[in-house]
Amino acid sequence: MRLTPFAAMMIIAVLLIGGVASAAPEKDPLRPRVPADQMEGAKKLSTPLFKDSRQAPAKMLEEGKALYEGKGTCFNCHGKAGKGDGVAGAMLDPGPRNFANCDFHAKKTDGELFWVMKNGIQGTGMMALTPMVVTEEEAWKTIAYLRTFCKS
């Protein structure tokens, strides 16, 4: 597998902090992430894609799964199952978030994942991905597969 070189410079960087420790957890996994003045309007995005991520196509997911694992780099800090247990992600405080938590997935509207996905999250090594990393329609895909970490 070829690494992007963002997800190179992020190993590299683990590797000059002090190689890999353990990720301090997220001290609240359900605490809204979008700034409240603009909560409403993230809530009301919507994929044009399909109804709904939960629902999405096994086609859509395969290629979600490909971006997170590939171009969109995500499993260098959210790790392989998403637990919030990737390599790069072990120097982060507070740890990237854990998508295997069903919790987070029954609290959060695909597009507070996508504003997110779109603008980062202040004080977390969340950095924005859309455009810069991912197109809009990729980040979609992404989120989609994301859902899939919750297993219940």
Contents of the next structure:
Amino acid sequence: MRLTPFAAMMIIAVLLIGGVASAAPEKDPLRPRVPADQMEGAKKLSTPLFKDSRQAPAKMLEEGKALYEGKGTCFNCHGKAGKGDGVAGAMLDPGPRNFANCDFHAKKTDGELFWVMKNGIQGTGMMALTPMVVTEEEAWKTIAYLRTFCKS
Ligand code: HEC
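Target state, the form predicted in complex with ligand HEC; input state, the form predicted on its own:
And the full complex, kicking off with our chain again.
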């Protein structure tokens, strides 16, 4: 079969788009990221701001959103709607967490997520962001906000 230049270009375009769309998927979102020997302590991490991040007041969620989309830079990797589809995230393997996944939220405690903010996840693009990028208080607020991406 002979290809016209146009057909050849279309095939290349489809391959390229396919390549971007199939950027590395996130990996085992339900598996703990806190090492086993630190899990007990991580689960106990807490804040005076709220007892449960899912009950954070609206004002705090607004602050969390501003941090997520601004100073915290989270959206670059996790995407504005939290689906793990941020522009910078497309280059990462494993891919960033999809916060729209309610199973993820059901599985992970606030303390574990805060531990990740302080320690990062070794060998991945998720670096320790607290206190270098956001303070502890700000980290709790972004955690409260990212809980809201689960809609059910
Ligand atoms: C440079 C890209 C990048 C940025 C910026 C980033 N993350 Fe991540 N994040 C990742 C990646 C990649 C993973 C998944 C790592 C893995 O699968 O182990 C992840 C995972 C997570 C997790 C999941 C932890 C778990 O237990 O599964 C949380 C929570 C998180 N990020 C919060 C944030 C918050 C909040 C911000 C902003 C303050 C942020 N991230 C900014 C790349 C990023």
